[in-house]
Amino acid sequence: MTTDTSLKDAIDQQTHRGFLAWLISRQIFWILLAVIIAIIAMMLLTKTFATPQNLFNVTRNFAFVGIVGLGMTAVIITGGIDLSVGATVLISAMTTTIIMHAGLPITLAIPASIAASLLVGLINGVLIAIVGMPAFVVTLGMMSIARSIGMVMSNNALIYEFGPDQAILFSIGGGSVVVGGLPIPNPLIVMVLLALITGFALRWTRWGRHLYAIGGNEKAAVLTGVPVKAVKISVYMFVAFCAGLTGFLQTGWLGSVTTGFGTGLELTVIAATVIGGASLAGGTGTALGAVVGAALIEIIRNSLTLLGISTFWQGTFVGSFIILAVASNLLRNKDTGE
């Protein structure tokens, strides 16, 4: 009997060392202990970074990100790159804009602007998949591209109305659902559904294991009958659709669309997908990591104008995580002869 305790109690001990060493290897959970670690800093630090207002920004702001960044993430587990989402974030919003200036309803702009966002995701994944051309000079072209289209569509102006459907659009994007006497932004709930679509999709259907297939050794995945093509530009059409959706959102949030809507964002939401523990070299992302490096993001910078420090120094906070957790893959791999 002592005997037989002794054993499962070595086993049991094996099994927790086994376990702790894996969550340590884990980027995620590093990040997420650092997500926990600025808050708890900043809690102490300040008197305004935990009110409800403030808190209600930073999961609002930090929603869009995470929205555009779990595409990005299917992207970049192919080992694939679009640099085009900030301007399919502005073909989306300016779709809207438009449709809704002139007077038609919101129940016409949400799908209008979906297709177009889908439109471009689908130019991009069949040039990649199809043609054969490089995701990087692709989605480098689009984004000039689209933005330039963009500009076309607004004559380069400010659009502030919205027809009679206005106050449904600033309901929804600018939003909130009382949750506990506590307000949860649109966005959030939104990119949650996401996250949780995405992170099934990743990990228990076919698509997903076709992902980290083709990320892992394309060549591998096409002798095992693989849909490398298909798969491709599924991926380009899905990054774009959650670029799409985050459009129509932003547009209701701020009720004003510019030219310059989306820029930088495709660096911002390639940043949080790293940080977030996605390999640029393919095979490696999850929808948790997407979502955890975004808030991440979105902390620091919230952290910084708490704090008055000047937010140019985000920059060089976001690339320094950024160059830790690729440090970081590539120790690993290194580690395990990968």
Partner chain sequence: MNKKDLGLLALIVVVGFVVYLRNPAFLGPQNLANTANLIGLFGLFAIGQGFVIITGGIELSAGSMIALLGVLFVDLVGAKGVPWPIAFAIVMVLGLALGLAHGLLITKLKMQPFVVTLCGLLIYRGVARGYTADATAGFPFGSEYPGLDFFVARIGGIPVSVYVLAVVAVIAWFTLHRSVFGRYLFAIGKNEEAARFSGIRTDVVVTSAYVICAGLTALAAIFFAMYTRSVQPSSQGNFYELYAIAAAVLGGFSLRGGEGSIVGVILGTILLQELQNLVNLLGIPSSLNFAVMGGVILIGVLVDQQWGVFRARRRIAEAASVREERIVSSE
Second form
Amino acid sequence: MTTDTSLKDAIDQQTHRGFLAWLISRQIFWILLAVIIAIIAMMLLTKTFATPQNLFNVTRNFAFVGIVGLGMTAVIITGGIDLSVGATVLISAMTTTIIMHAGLPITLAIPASIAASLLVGLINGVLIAIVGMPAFVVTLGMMSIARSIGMVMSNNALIYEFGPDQAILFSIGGGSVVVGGLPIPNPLIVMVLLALITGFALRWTRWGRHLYAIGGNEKAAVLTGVPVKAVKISVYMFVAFCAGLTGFLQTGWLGSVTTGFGTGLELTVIAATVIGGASLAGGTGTALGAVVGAALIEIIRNSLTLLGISTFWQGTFVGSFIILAVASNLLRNKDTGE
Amino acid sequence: MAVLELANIAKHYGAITALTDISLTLNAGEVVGLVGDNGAGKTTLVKIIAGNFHPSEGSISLDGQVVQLHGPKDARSKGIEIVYQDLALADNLTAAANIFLGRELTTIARTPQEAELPFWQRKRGWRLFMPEILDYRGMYKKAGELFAELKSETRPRDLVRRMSGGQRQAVAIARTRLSNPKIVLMDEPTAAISVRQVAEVLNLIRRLKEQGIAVVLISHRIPDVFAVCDRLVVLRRGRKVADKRVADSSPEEVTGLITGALQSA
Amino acid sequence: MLDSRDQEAPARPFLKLSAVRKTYPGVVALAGFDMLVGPGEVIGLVGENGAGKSTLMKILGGVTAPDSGTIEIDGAPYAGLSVGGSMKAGIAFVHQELNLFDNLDVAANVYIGREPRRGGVLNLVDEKQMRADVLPYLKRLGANFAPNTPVAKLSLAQQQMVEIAKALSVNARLVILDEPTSSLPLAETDKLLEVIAGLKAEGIAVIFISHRLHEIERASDRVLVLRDGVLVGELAKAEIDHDRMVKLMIGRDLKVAYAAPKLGKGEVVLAARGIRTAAYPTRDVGLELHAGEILGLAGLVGSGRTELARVLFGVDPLYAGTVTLNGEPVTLRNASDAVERGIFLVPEDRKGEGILLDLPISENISLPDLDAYARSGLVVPALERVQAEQSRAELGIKAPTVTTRTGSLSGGNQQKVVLAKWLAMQPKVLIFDEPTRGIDVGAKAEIYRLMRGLADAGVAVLMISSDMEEVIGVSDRIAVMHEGRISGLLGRAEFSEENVLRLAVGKPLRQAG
Amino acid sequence: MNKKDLGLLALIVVVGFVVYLRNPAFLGPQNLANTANLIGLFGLFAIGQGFVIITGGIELSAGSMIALLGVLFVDLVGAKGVPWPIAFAIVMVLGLALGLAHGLLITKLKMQPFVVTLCGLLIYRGVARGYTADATAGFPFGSEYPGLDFFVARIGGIPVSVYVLAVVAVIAWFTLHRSVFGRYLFAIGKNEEAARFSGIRTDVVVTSAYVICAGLTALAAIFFAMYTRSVQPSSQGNFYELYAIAAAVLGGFSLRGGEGSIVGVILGTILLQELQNLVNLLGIPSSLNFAVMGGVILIGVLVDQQWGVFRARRRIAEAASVREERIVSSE
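Following the display of the form predicted on its own, present the structure of the form predicted together with the partner chain.
Now the full complex is given, and it begins with the chain already shown.
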């Protein structure tokens, strides 16, 4: 009957746009394209880029930014921001270090470092969601506090001895799994798993849906019974968890911890998520975006090294790239009248 | 039997009295217009019905049973739904996502009723072992049915950002239908939309009425109240000054009652 | 003084727009708009959202420039105004969402953008001067707050006064009030209308935009109605009334000329008795439809008219009651039962239910009766096209070819395609549900003509319509529905808007005399 | 001065007094002059930050800008032998140009200030390090630059930077609180759309705010370069933007825009420096430095917010009592 078919049509109706049109309207598509072009260019320009060793390094380095970027994306989707992730990485690393340096087993260090990070996230979340302070101010304050607590914990010294489980620690953070003859660094595996989980959660769970709702219209979310406070706290704890994971893995990779650990990471991570298409106004962002954004940043860094340009220029390139990406996105959307 | 019965409701804030001795009954399938000037107590009364405020005196009965409403969530679980004036929609989500906001269908919560329960109260059984995943198909389907029921042209997959005022109203109203409410409170649904969209919204209200839902319509627009309501209640300075069938009243009389030119009717 | 009294029209319009046009990608916001505003005139401007009001306001406010057309203010031509230019020319705005800065005080808000300055390198603001300047304006408006009150502490109505004081302070010659009453409580609206009268008395022109038509009615000297970027109506003071405005706004402005039936009332073709529909399962509804007449079916939306039509067409189940066609009872289990017997429906939702937008005209017409176009089971497109050509000529369907995609036609021509498909099958009963909704003025008249032509050919026509003018103008009899039953039948002598309305809301007719 | 500023001032006095009791060196001339100098340096670009925050924007690149411009200044004077007034002019012009670029990206391309200035942060630091190959820029050993000492001189025992700050603050106060331009800044921060409809050229005003901010930052950069004598491109000015934002937030600026005062931002700067000083003088491990700062920011905003909530409640109560009077009088 006519009514039934029209109802079915209405339900099945997709936005009337071709796949290609949809694709080129996505910032992430262009960024992915840039990544691929950069990789091809590097393979042609240098002999060193495509070597397993270099790729191993690149993927491992970007995994750290990617892991935190996944958490940051979730925060940014809600319209928030977390400036304290770098300091949280330090807290996690310091906790790991101190526990293992004291000769305690790694099975204690892992949960302890994650717990310490979660605590930072919990405090952030409570101050933002329950007390109602602006995220920028809270996490800015927390960044100072957490970093300085990290410094106090280490007593400002370089620690490079990790007790009896040192080998396990190093093999987790710095090791790799050989797949088909290619060594895949462990952090990359963690990142891929986490990206899959995050992507899944954002798209398929209530929690993910609630993040987008809060970023889109927080008041509406409150009025429709979304547990806004709980979700907000959980999201700051999630990003802190990601930071904690990174702190632990990075400790294992570097084999030593200094107080400068994770300095400036928050900005790199925010840069990665913004490149990946998340808007600081909230309501948009994807897990894939965070990973691709992080990859691009690392490839820029690596390319500069291989091309013999000082890596100090990295910030310049990354910054310019963000401006380019965001500006072109804005201009593109202006054309389509959105 | 009356769906909702308010008996001698009063609300004081300290020494200040916002509402005095309000009694009101609401029957199934009845549309009651609640009118009054700003500050007359409409908002307070609605917030009491919605469970935001506790009345200082008096009682609220639902289906003949005296109840205490502990907050909006409790009111909602007892069958009272509210359409807020600003509609409370998330622009970046689809119509279906907005309808199910806060009670998404998942592999575990298969029906809107189940989705409203806290997760530990949901029936699980063997489903416990499944991951809880959003049921997009189910939500689109149910949303489509709701729109069809309301005879609205809104499509479940459209982003709210791209919708007209009338369609947004349809989304907000469809949301209330999800839980088979007995009472829907609508706060100024026609305040900021065009003439044609007003007609659409009034039709939506009529659909609710047809389905036996009692509607409380708060509005400044007297013509709308007369177009759709069966009965109207006029508040002035926290008191009920009139409660009569629309057929027995006139816009002039109501305006007089609101402004105080007429004392009571 | 003396000669100004003699003149009919204001000597020189303050504002004159001619042929102003503005398009945005894909949308014509204003399509050649003309307007004259005399000094001291209060003009009501109404129109639906999207009618072009806001574009017009943006042009007058200098926010956007028109694509073409001229603006004259006090005789001086402008190609496009700038924000500052519009202000200098004496145009002031009071916006719907009050554009006040609640972190500043009243005087600062009134003078924002053009503060009196003490000069110097830093260009300091002369606060004292500013506050002194604001005071007389506040007094004129009867405001009871001081110029240095923070705006955050004012009520909505008081804030509105600040906005109007701002308009006065620029020595505005034209004040544009954009939905000023939408957030005001009822009692304070009167105050605003007084202020408007005051402005008028001082020779300041006012353009008053509102959806609250009663206020427009009270305040305006003249009303302009915008629709789809075109001025669709202009009402002088005496002509302003609520219904006229609504009709102009939503586009039912056609004066229908009643054409008397040629045949006179014929036999009863269709009789429905004791029908119960899903919408009103407890109410009986019945009506009789004669050959050669147009029976108007009026009533409020939701009164059960469409449901009745759908039952008669067989698409909705019949819960109770009987339908007889030419005296014989018929069972209508589905639409094809109805179609077989010559009962056709032109549905309200034309695009969804009436036609298939993606098919060519010819295939839409042949669809219900494909056997007639088939030879040994195969549809012969040539036969379809022959019929379609014939229909196109008969009904005046404006389309390049009969194989044109139906969706690309205008609303009126789509409706003709729906009609054509039924006319090709010798209808006995034709039911129209809101036949002219969303159809432009010219095409409407043609559809009315076709309906009358059908009736004259002996077809029984049932027309559901919410458009009062249409019902009264086209029908030979009117049946009015109210909450699922026929609340009254009117003969031509009894036709009036009041009678139809009374029946539609369930009140008895007033006794004549 | 409003109540908020008075509260801040009281806090500064109380903290100062407590520190003095624990360590009298706090009020010694050497310590005072040193702290005053730092207040002067930080105050300069904190005021600039204030101009940006009042429009509802943010400037994250101040620290990197201080490094880049500092490096350039030292390099021009020390290595390239450019006379210092010319180098000064070049650096100032460059700073203003960077501010202009930020302003234009924000107003013309409608990019978020956070994104634009975050990129500025990355870019300028990168350029500074790349340009010097991460080597510290300094003056040749033993070289003398007559006139340059002006930047680090003391007049009557008070560092020049304090005088400069005083002059800048007075001008800024008049600009923000008494001038037409300042009025527009407040208006835009509250409601940009409405400001545009009031005939304010919001693009120009917002861009000017970023130019002013960058200009003051450039001035501060030169002072910092002269203060440290050599500029380490990787660390000079690190996190200084956060100091400035913290000072502004403490001084009553709202990050949403439209609120704030010059007196407030200066008091905020003073309080932050005083706390830094406190950490040093009281023998608190310097690693806790950041913790003290972060804690102060958090507590400051928390108190301010709770105060706001309290005031809002009181206002509702007042409004209610007025209404009650009306009801009583009408009956």
